[in-house]
Structure formats: C-alpha cells, structure tokens
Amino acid sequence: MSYKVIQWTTGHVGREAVKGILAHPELQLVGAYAWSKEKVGKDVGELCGLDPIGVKATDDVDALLSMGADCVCYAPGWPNIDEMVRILEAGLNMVCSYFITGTSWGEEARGRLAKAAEKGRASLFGSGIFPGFAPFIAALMAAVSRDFRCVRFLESVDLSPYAAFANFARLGWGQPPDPKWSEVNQVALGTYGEGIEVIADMLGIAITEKRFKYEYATTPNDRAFFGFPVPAGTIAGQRCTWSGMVDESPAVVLDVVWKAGSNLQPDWPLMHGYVMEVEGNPNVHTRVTFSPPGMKTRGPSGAGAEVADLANIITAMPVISAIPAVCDAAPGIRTYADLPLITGRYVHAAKKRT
C-alpha cells in the first residue's frame, strides 16, 4: 500500500525527511509547505539538494489540505498549535519531529490537539531519536531483565560542530548564568520529560512524580561557533535530568549533557552518543553511536560537522518510518506504546533515487 505524504517545511530536519520519504517504498511525496516566500514555487528536490522531483513547494494551505494526502510530516523550526489543529481537523494524519505526548504544552493545548484529531478522525504521532525512538530500545533491553528497578538514559554530545548552533541562544548559551535558565530549559525541552511517560507506559511503570534538575557549564575563554559568540564566563554547556519517580525511587531517568567544546567549568565527560542502562537481574548496558557512510566507528573526539549533521537524519527517520503505522492507527494522540513494531524499509541500492 502507498501512503501520500505532504512535507511541512524544508528546513534542516525537513530536508532529510523529504529524502526519507522519497526512499521509502510505501510513501509518495505529493506536496510541500513553504514557510518562507522565497521557496514558494520551487521544486522540492532542488530545495533539498536533489534533482527536481516534480513537486512544487507552496504556501497555499487550503490547496495542500484538499489534495487527498494521507499524512503530513510536520517539521517546522517550532510547532504552531493552531496550524497543527487545522491539519488534524482536515482529516490528515500527522507525524511530528517535535512532539511526543504534548503534556508539556499544557492541558489546553494538548486538549485542542486531541479534540482536533478526534474531529478529523486522524492520528498524531511524534518522535526523533531521543526523546522518541529510545523507548523502543528501553523496552527491548528490559525484556531480558527480571525485576528491573530503573531504566537510565544518557545523551551526551559536543554541539560545537552543529550548523544550527545559534538555536541554543534561547536556552541561555552565550549569556551569563541566571536561575531563570532552569525554568526556560524545563519548558523548552519539555518533550524529554514526555519521554518518561512513554517509557513508563510501555514498561508498566506507575510514575508518581516527575522531577527536573538543571545545571550549567561556563567557558573560561571567548569562543564562537558559526558566527555565534560565546564570551568568557557565559553558558557553553548544560546538563538536564528528568526523573520519573515511584514514590521516592527513580524508575526512569533521562540525563542530557550538551557541551560546546572542552575545558568548560565544570567539564562533564562525553560519551558522544547514547548510553542506556537497565538496573535489574541482570543489569543491561547498551551504547548507541552514529557515524556517516563510510566511517565504521566514531572515535572519542567525534568526526566534526559531518557527524553533527547526522542529528537531522536521526531526528527525521524515526518519524518517516512510523508513517504507515500512524496512518493505520486509531484516531487520537498516539505514541510508541500504541503502535505495532516499527522498522525501517530496505531498498536495494540499485533502486535508490540518485
């Protein structure tokens, strides 16, 4: 069966989503939304660094929503609730790269999305690598451990090669330390906390409380990344921890460490990827890293911008891979706990789009 898909924006993640849609044997790209006026009327392939594919980007929302598509791949720089509601009410399923359960957006916003999905008989699903795909790995790991007590995740990466580094200004990077950044990060990165809900749902953990902790690291010298200044004494790294508690015992812990280079104060060690642990009988330990094609392993110092750019691919592909299951799911807000096993789709090299 083929599913018709509209790509909503063609930014960093959206461009990789387009490539993923074109490579997926069950998906057909039929339209694309252009957020900026200069992209209107341009071929989507050219916008994504590909040969022309015969699909033009447009800002005519009514035309997009009435073209008979099955799903919208929603990947703007920042989600717009009104926009999402309009898409769902029009009867289009939606997969989103910046959404997990919506609880961190507040009861009103989440309620609007749930109501819109029911009205349009559509499903809304969100993912990425972490938060997002990681609960799959947790559930598989916990399956071999009896009486497990806690599931822990650590994401730790050096963001200095990341082309969109300036995005972290809204989290306080390049600015003096201030207590306000704890609340800012808790709100802006709320989807990580939502990941606890999905893991708990998949593993049958009755979470009684969610806790959040924020720590910052400063740079001792002036730095700059892609033209974005990070003066001495300002924030150049952070550690955020979300804990899902069962009474006073942590049952799910998500720890996220981001740094801009080394020699920060404090200078937390990096694993350059994802470390996942299950505490039980037996304990289970898994490390997940990523490397570009042709690079078999990634050393402790990383591989520069080429590896950093993989963040866009590993954010987009869990969403793309889920589209068939989401289109076939019952209406409403859906998570990995609701969907069948999701896998990638193999395409022989000789048949891949050049």
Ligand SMILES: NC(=O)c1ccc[n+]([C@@H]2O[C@H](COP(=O)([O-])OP(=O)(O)OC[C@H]3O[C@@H](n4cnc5c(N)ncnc54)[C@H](OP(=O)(O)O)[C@@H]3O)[C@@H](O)[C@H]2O)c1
Contents of the next structure:
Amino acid sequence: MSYKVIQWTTGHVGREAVKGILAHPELQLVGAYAWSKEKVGKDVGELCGLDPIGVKATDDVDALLSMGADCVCYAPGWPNIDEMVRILEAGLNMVCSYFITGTSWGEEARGRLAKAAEKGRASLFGSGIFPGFAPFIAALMAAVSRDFRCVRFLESVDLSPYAAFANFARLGWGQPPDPKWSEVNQVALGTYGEGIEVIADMLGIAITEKRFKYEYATTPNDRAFFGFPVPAGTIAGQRCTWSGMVDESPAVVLDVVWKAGSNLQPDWPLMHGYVMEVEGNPNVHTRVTFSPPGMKTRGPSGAGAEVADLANIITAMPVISAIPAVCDAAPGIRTYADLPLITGRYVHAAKKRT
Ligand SMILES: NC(=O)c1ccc[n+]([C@@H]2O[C@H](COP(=O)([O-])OP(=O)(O)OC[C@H]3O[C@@H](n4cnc5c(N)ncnc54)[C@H](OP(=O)(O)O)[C@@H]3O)[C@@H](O)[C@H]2O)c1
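Same protein, different form: I have the form predicted on its own, so give me the form predicted in complex with the ligand.
To see the whole picture, the full complex is given below, headed by that same chain.
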C-alpha cells in the first residue's frame, strides 16, 4: 500500500519531512505547497537540498487539494485554522508538526477542525518530538510500574545551535523581562500542555486541574544567534511547567528548560535531551538523547549542539511515521491514545531511494 502525500511548506521541519517521506517505503510525495513566492515552481528536492525529484512546489491550493492525495504533512511556521479546515473538508488526512489535541486553541477552533474532519471523513493528528513523541515514551514506561502516582517528563536543551532560533522572539527572547511573558508563553505554548491530556487518556488518569508555571533567565552579556540579537539583561532562557493534577497531587508533569548558551541568570543545569520518570512500584527512569550518524551517544556534559542540530529530524520523523496509521484511522481528531502503535520503517540500505 502506498500513501500519496503533499508536503505543506518546506521550512526547517518541512525539509526534513520531505526527506522522511522519500525514505519511507509506503509513502509517495506527490505535491508540495509553497507559501514563499520565490519557492513556487521550484523542484521540491532542490528546495530541500537534494537532487531534483520531479515534484514542483506550488501555491495553487485548489490544484493540490484535488490531485487525489491521501494526506497533507502540515508544517508551516504557525498553523492557520482556515487552511486546516479547508484541507480536512477536501477529504485529505493531516499530520502536523504543531498539533496535539487542539484544546488550547479554544473550543471554537477545535470544534471547527473536528467538524471539518467529520465532513471530509478525514483524520487529523499531530506530533513532533515535544510536543509529540517524547511524552508518549514517558507514558509507555508506566506499563511496567504498579500503583504509579506520577509521570514526569523534562525536555532540557541548549537552543543556541537551533537554526529556527528567531521563532523564539515571540516568546520574549532578546527582550526585557516582563510579567506579560508568562501569559504569552501559556497561550503560545498551549499545545505543549495538551500532552497531559494524551498521557491521561492513555493511562486512565482523571485530571482535575491543569496548572502552568513560567520562569525566565536573562543573559549578563550581549549574544546573537543566527543573526538574532539577545542583548545583555534580556531573556535568553525559560522554564515552563505544565502539571496535570489529581486533586492536590501532580499526576503528569511536563517540564521544558530552554537556554541560549550557558552562564544565564539563573543558570539551570541542562540534561541535553529528555529525562522521564514514573513514580510507582517500581520507579522507572530513562534519559533519551540524540547524536548524528557515526557519533556515539554522548553524556550530559557535552551533547547540546548535537541535540539541537537534529531537532528538525526528530520533529519531522514522528509525524511522517504516523502517516499510514492516520490515513487508516477513523475520521476525527486522533492522538497516540487512540491510534495503533506507530513505528518507523526499516529500509535495507541497498534499496534506499535517497
Ligand atoms: N512538535 C515539535 O517537536 C516541534 C519542534 C519544532 C518545531 N515545531 C513546529 O513545527 C512548525 C514548523 O517549524 P519550522 O521551524 O520548520 O518553521 P519555519 O521554518 O520558521 O517556517 C516553516 C514555513 O512556514 C512558512 N511561513 C513563514 N512565514 C509564514 C507566514 N507568515 N504565514 C504562513 N506561512 C509562513 C514558510 O513556508 P515556505 O516553505 O513556503 O517558505 C516556512 O518555510 C512550527 O509550527 C513549529 O512550532 C514543532
């Protein structure tokens, strides 16, 4: 079975998604949407740093939606609800790099998406590394623990080598501390907190309240990342914590620590990846890190650049790996809690297409 896929934009994540689609034995790239005018008419392979593949990027949405594709891999810088509704109503399944349940987008937006999926008999799913796949690993770990009370998850990374660094400007980075940044982050990062709903759903936890906490860290000196200035005294790091409470006890805790370099104030220690713990009988612990091909996994002392460099691949691949299951799923908003187990696809080196 082959699933025909349209790639929606070819930014940092989208370019890795294209490579993931080309490498997947059950997927076929049939089209690509370009938001940037200068990308229209260009070969998608070339837009992704590959040889030409014979598929050209277009901004003709009607043509894309009527070409008989099974799925859109949606990875624009910021999701557009009207656009998502149009794709779903046209009957195309969607996998997204920034969507989990949609509850933080408000009832109206989520309701429109659910209705569009129903109308188009299409499924909508989102993943990535976090939000997305990494908290799912944490939830799976609870399977070995009896009487577990809490699942804890920490993303802890240095973002200074992250090419999409400028995306953090809207969260307050490079700007003076201000109480408004707490609310800005709560709204902008609401999708991260939605992971609590998926874990609760998977593990049968009846969450009674969701809490959010924001802390910032400033830089004592001027810094710049990919041309984005972060002057002395401005925000260069943050810690956000989403807690899913059962009465007064935290049952699911999602924590994210992002820093741009070291020597911040405060200077939270970094774990360079993901630390997950289940509190129960027994307690379960794991740490997930990433390293480039050919390099051994590194310890907590020096893996920052590798983790950030690989961020776009580990964001794109859980989304791509889910395409067959999402295309086969019942219409509606789907999560890891109601899809079959999603795995990667092994391809023998001699048969690789890219
Ligand atoms: N779940 C996770 O783990 C995770 C991790 C990282 C990122 N993400 C999310 O993945 C998405 C893609 O991230 P990214 O770093 O790849 O983003 P990006 O490179 O900054 O932008 C992606 C594309 O969005 C299009 N675009 C830019 N400005 C736009 C505008 N004003 N209106 C409409 N489209 C616009 C461009 O399309 P063209 O290709 O046509 O130029 C651009 O290439 C984001 O929503 C991000 O939050 C998720």
